[in-house]
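Only one chain is shown below, in structure tokens, and it's the form predicted on its own.
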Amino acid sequence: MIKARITPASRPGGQWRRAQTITAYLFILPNFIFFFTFFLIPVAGAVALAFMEYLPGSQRFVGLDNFRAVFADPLFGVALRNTAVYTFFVVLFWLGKALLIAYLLDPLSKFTQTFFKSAFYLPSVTSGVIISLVWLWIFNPTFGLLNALLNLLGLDSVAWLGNTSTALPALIFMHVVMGGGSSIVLLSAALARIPRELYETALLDGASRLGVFRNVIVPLIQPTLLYLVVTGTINTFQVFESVYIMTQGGPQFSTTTVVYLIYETAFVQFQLGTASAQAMILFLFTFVLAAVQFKWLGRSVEY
């Protein structure tokens, strides 16, 4: 008896899962054609730009020559230290703000819920530039609505974005104002998905509520928690369009970040070796961070 020699191809289903899986394929070429043209091609190109004095003309290789001349550059020293207050405030505000403004939304009805989570939302929807401009505004030392409250209190009009103690600071706080909206969501997301019988549970045990707070809610959240902090540690690490409307990176360099620094070394000096590496050394900068955040974060977190 001779037995038919049986291939996957020629299994009952074989043909179609062969089929279904060059669908599949076909489905995601163009966004990976997208992405290796638009995306990688570049990151490629900038890697290599890192290791070249690139002259109109001419290429050069220079080995780490564009990365010595960064850490002994004080400016991008200033920029990272800049970057790093900036972000640290941001993400400390913000996700309190966020944290907060969701725990008091939590009790209330599904209306009300969606509609403060879509006014917060708003701004996150909202051009940059258009916000910036905005702020330009609450921020204008002679007709600034900040400075109009400041003259019915009776006191001095301040040069916010003027002075080297009140430009950062000015800065965090629009952005700590604006920003969060899409953290509210997903933290009021996951508060809902907290029993209620846990929170009834403690308080019948004599648990305050700020010990509810702190015990039930903050660790069964800590995920998103978790989340949030990596992805807004490394969105804000990348401020660039509010420092290039409002301040231009002054005054003397107080709120030039890293990424503005790039790009006035590409595109006003024209030193794109010297850029590239700046930018490898942001890339490398915020992987550690997010490493470490992760790991020392991430060690309570039960998923």
The other form holds:
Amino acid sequence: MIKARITPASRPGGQWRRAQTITAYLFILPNFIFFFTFFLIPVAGAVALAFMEYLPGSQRFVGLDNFRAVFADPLFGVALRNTAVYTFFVVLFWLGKALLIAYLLDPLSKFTQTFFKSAFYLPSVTSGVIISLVWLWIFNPTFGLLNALLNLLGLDSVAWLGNTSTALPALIFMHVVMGGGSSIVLLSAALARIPRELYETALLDGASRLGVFRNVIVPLIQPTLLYLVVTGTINTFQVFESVYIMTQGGPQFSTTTVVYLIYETAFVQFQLGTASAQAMILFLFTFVLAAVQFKWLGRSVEY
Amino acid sequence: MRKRVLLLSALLFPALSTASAQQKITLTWWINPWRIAPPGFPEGKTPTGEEFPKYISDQFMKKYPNVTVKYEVVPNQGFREKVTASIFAGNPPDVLRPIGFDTNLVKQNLLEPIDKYLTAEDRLDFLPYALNEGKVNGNYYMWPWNNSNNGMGSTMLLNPKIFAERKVALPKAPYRNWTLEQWLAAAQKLTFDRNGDGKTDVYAITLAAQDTENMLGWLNRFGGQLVNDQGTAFVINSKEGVAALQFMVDLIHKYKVAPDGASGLGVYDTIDNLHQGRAAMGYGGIYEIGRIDRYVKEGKLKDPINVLVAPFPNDPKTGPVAYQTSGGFVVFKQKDPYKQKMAMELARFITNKENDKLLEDLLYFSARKSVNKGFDFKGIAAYTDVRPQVTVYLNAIKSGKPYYGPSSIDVQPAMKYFTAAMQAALSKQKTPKQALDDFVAQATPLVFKK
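I would like to compare: after the form predicted on its own, may I see the structure of the form predicted in complex with its partner chain?
Every component of the complex follows; first up is the chain already shown.
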């Protein structure tokens, strides 16, 4: 017995469905053209560049030489370590701050919530350059605001950006203070979705507020937390602007991050191939880290 | 038949070349902001950096109506990146004023040599070191324009008001030379607590590890040199270099005449400290008087400071030292011979005697000897008598040295290690010897590799 193959097109209304599919593709085509032209092609170009010696007048395939050069450069290891430390602390404190503020805002009236959410979101729409310049003044070793406060308390001035042990923490502090606005908005939305009865029941059953937070709230907002951890890690791994403006990777490379090193390699030393190899390695690190975070944090997430 | 075609071609060829000479072309040129007021610029206003290239472009287009000149003012920050990106994109400007001549551009075969366009008069008129700044393998690649820089690494600026407040005698005119001992004695008196709260309000000087030119200025005081005269090795870890760096460390930690935190400071911190009266001395040449003038007009500085130029203190053994450098215009390789000719003509036009005179407005000297003779710097800063400062400055730069070594080598890839060495020493995380030895070990393979 021969079974007739039924394809969507041969079914009744198949033509209509095919037309619908084509229409859908046509709708996403303009976006795909832009994505292909301005994202996929440059990314493919960067991958190819990582295996080449690319000079203005000549290009030559060099195999894995650029990757060998990257791993032979002790500065790359320093940059990776700095980036990892920076990312760990910024994401941790950023998220902690955002969670705390969102939790504190949750019981407030809608108007008050909106006011505070806007206030916390404000730095996100301010230019990073301006923020860096303001913080340069705050951290100024002799005449800065932070040291003036320390002096008022009878403490000695600190060369915040001039000391290898304080420069990276100073940048982390700045990012934690200024960042997290969008995380607060997202976490507030996640908290608002939790039915109040769950809190009340837990409290009636004798749970402490901390217990409710840990056992009721955190598990229920875990999808949002996972999203924030992953996107926060990816974004923070690419820190560049503040390093470029405030420290130029110093003192003594203590704030040199991978993206800053990529910039230096490409635009100061004209080594586009090596810079692309650095970028590929950064991409791999970020990808693996995001995958691990998904696997680890996503275990108990229910969507 | 063949003969006729050849004859026709021979007859047509000159006509075609003439047509090509008159062909419409567009030239692009890039320059960082040079706030030079062109002729006719209104008094009391501050030029933005656009006026000078616009004036030059308009004048050139008047002279060559078939040429359209498009200029672009590229900000200092990110200048090198933009140039690099344009080169790799295969679309560099036709004419460029690089911030520092880059020998790599020649090595990558990107620049046109200018030798055949230089007249005998040009060769005699340009200061030899300015012409040599763009010399690679026996050919010249840069039309010299400005002589020396803004004075960073060459001279100091003194705030005579603070000298008077502390009853410290100014070094004697006309050349204001002073020894290290005299300078240090003055520096100690100039560092003081003005309001009696037990905190230093005014320091004598600012040391900034990220300010490479002034760091090298101090190192050269004692005979330290970044690179040897042959341009074959880093030699800054010599005993002279180590002694110089030790002196700088002592200025912060022993004599306390410079604020701590030098590792995190750059040249704009040194400028700001002088402008705000937080340091009695700063750095720079007469150009920096123009900066004060500009900042006052722009409202960035409330009151003008009357500053005096003085040389860095000299170790009598080495004598005065200043930073010898110059800048100019380079022409990128062209496929079209006519465009090449006109690009070269544009670079020559910008640097001709007439246009070189415009540098006077910015308190800069020209790379042409004949033009400098006519400079009087009259009426630029009403509150500072500029001419005596010119005398001091010219005397200082007579003893000029190329701090970064011969122009045929590119030390740029190693300079981040130099800054790191300065930071390590000035914050006392390494001894001066350790810091400089480490720098030489790290920098040598980057610059002097095969």
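As the structure is a computational prediction, the values presented were derived from the model and not from experiment. So that the term is clear: the rigid core is the largest set of C-alpha atoms that superpose within 1.5 Å between two forms. Positions refer to the first chain, counted from 1.
Relative to the superposed rigid core, the position of the CA of A291 differs between the two forms by less than 2 Å.
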